[in-house]
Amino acid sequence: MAVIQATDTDFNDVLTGNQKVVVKYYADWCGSCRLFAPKFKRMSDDEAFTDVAFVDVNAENNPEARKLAGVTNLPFFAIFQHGKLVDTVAASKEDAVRTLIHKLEA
């Protein structure tokens, strides 16, 4: 599944059109989230997450969806589910954000 770009102006609609939602919060000079970029890329193609949307947020430039999640580094990670927030990590290891991701299944 491909990685959905989001900005304020459509975040909402991203969270609620979707049961499930992870969110990589980043910036573009942020060097570990662009190392992160395809490990995430990655991530989406996975049968494993087949009903969970990936959501790529410039954390710079989209202040209303970093507020929501309540962005304290990067990159940071978010899951949503019903368009709630369920939990965070500030993370750049996969195995951290695999686990964060599991937790929507429960």
Contents of the next structure:
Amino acid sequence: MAVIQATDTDFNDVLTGNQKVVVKYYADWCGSCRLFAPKFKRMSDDEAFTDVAFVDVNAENNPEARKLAGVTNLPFFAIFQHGKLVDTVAASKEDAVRTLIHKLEA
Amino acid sequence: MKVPVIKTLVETQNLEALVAAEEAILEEQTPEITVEGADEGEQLTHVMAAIWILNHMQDHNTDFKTALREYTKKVRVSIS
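Any chance you could show the form predicted together with the partner chain after that form predicted on its own?
Full complex below, order starting with the chain above.
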């Protein structure tokens, strides 16, 4: 599945339009974010996560979406279920993000 | 992210060398120039910061401190 690029304008629509969502907050100045981009895309194609929407948010330009998850570092990941924040992690390791996504209930 | 590392890169490298280092890190290769950092992500952040600051200094005819202030504003606003 393609990674959805969301902004403050459509972030709530993306959260409410998808039951399970994982958001990657990034910034153009962040090297770890740039290195993680292909991993996030690969994870979005993983059969284990077919029911999860993968979303990218530029933290620098989207303060509302950023504040909703309480972004403290980058890259930063947040999972949402039925539009509500479930958990977050600031990490550059794929394992940490996979563990986070698995917290989404079946 | 460590400002002294960025400062050293700005003072000792040119844009060409920094862009080559950026490409090397993205391709999981060792850059020809020395780039300090805890991991590849931080190294890449340092290189991209040095590129941004050098470009800003040239485009706006400013000194390092002014360009660094503009850069740190970008960083701060992303995580506040």
